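Only one chain is given next, in C-alpha cells, and it is the form predicted on its own.
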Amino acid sequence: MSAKVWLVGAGPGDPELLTLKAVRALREANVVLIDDLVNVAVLEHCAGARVITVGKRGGCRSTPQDFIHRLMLRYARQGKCVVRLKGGDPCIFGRGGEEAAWLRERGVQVELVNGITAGLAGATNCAVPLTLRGVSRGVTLVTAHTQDDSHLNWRALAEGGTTLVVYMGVAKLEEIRQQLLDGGMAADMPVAMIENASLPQQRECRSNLLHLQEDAHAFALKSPAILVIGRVAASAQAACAVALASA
C-alpha cells in the first residue's frame, strides 16, 4: 500500500461543523493523531482506529513536533491510513504547511482537508459578520504568539482598515491594545472577545480597544479565545445600520 497521511481540520469544536471529506478520511483511518483542542465527539467517525493524543497547547507541556513527524512517517510507511486531526483548519496557525512539506520530502503522499477556523465560527455564532458592505471590505487573520518572538507590524494592521481576527492573544492583550492605539486605531474601535468558539460553553464579551484589558479581566477571559477587532464587532444591529446607511 502506498503511504498516505491526511491532515484534517476538525473545525473549532462543534462536531456538526466537520466537512463530509473530513468524515470520509476518519472512516478510512487506521491511526488518528489528535490534537488537544479537537472535540473527542468527532472520534465516533473512526471507532476502529488507533487514537494517539499528540496535544500541543501554548504554555503547557506539549508533544514535540519532531516526534509527531516521526509518528506520521512510521505509520504511513507501514501502509496505514494516517489522519493527523487538528483543531480548526490545518493551514491556519495549525502547522499544516510545514507538516505536509516534511512528509512530501520523504516521499509520503499528503492530502489536506480544510476545517472551519475558530475566528470564522466564533464570530458567526456571535452575529458578527467578518465582512460587511460599507463597514469592512476584508479580514486579516493574525496570531499574537510566534515561535521566534518576532513582532507584528501593528501599525500597518491598524491602518489597514480590515477586520482583525487575533488568535492566541489572551496573554498579550495589553500589548495588542497599546500597539494598535499607537498605530492610530481609534480608541472606541469595537472588540469582541470570544472564548471556546462554537462549543456549548462559548462565551463572549463586547468591549472597545481602550477598555480591552480591564473588560477582559472582569470577564475572566481564558484560552482558547479569539479577538475580533473592527466596526463589525459592534452589536449586529449597529453594524448593519452603518452598512445600510452607507449603501
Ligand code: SAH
The other form holds:
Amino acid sequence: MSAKVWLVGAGPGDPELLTLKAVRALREANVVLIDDLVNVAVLEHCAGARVITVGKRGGCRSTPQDFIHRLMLRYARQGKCVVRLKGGDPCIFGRGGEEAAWLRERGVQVELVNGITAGLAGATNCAVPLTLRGVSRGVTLVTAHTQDDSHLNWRALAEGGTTLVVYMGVAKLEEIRQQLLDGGMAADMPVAMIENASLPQQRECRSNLLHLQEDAHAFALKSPAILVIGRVAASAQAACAVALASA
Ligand code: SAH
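Next, give the form predicted together with the ligand, keeping in mind that what was shown is the form predicted on its own.
The complete assembly is shown below, putting the previous chain first.
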C-alpha cells in the first residue's frame, strides 16, 4: 500500500459546512493534524484517530513547517491514514500547495479535499453577494500578510473593479486603506469586515474605505476576520437595487 496523506479543508468554522468527502476522510483517519483555525467540533467524525495540534497562528507560538512535513511523512510511511486538516480551503492561503508538493516529491500520494474558504462564508453569512450582475463581475482573494515582505499591486486591485476579499488584514488596515485610496479607489467604497465568520460569535462591521480603520478600531475588530471591499458590500438590498437599476 502506498503512503497517502489527505489535505482536507475543514471550512470556516461552522461544522455543518464540512463536505461529505471531508467527513469520509475523518472517519477513515488514524492520525489527524489540525491547525488553530479548525473548529474542533468537526473531530466528532473521527473514530479514534490520534489528533495532533500543529497551529501556526500569526504572532503566536507556532509549529515549524518542516516539523509538520516530517510528521505527515512519518505517519504516512507507517501506513497510517493521515489527514491534514486546515481551516477553510487547504489551498487558499493555507499552504496546501506547498505541503502537497513536498509530500509528492517524496513519493507520497496526496488527495486534496476542498473546504469552504472564510471569504466565501463570511460574505454569504452577512448577505453580501461577491459577484452581482451589474455591480461586480469578479472576485479577487488577496492576503495582506506576506512572509517575504513582497508587495501587492494595490493600484491594479483598485483599478480592477472586482470585489476584493482580504485575508489576514486586521493588522494592516491603515496600509490597505492608504494603498487603495492612492490607487484611485473611491473613498466611499463600501467595506464589510466579518470576524469569526460562520461561528456563533460571528460579528460584522460595515464601513467604507475612508473610515475603514477608525470604524474597525471602534468595533474592536479582531482576527480571524476578512474584509470584503466593493460595491457589493453596501447593504445587500442596496447592492441589489444598484443591479436592478442598471439591468
Ligand atoms: N485556508 C483558510 C485561510 C487561512 S489564512 C481559508 O480558506 O479560509 C487565515 C486567515 O483566514 C485569517 O487571518 C482570516 O483572515 C481568515 N479566516 C479564517 N477563518 C476565518 C473566519 N472564521 N472568519 C473570518 N476570517 C477567517
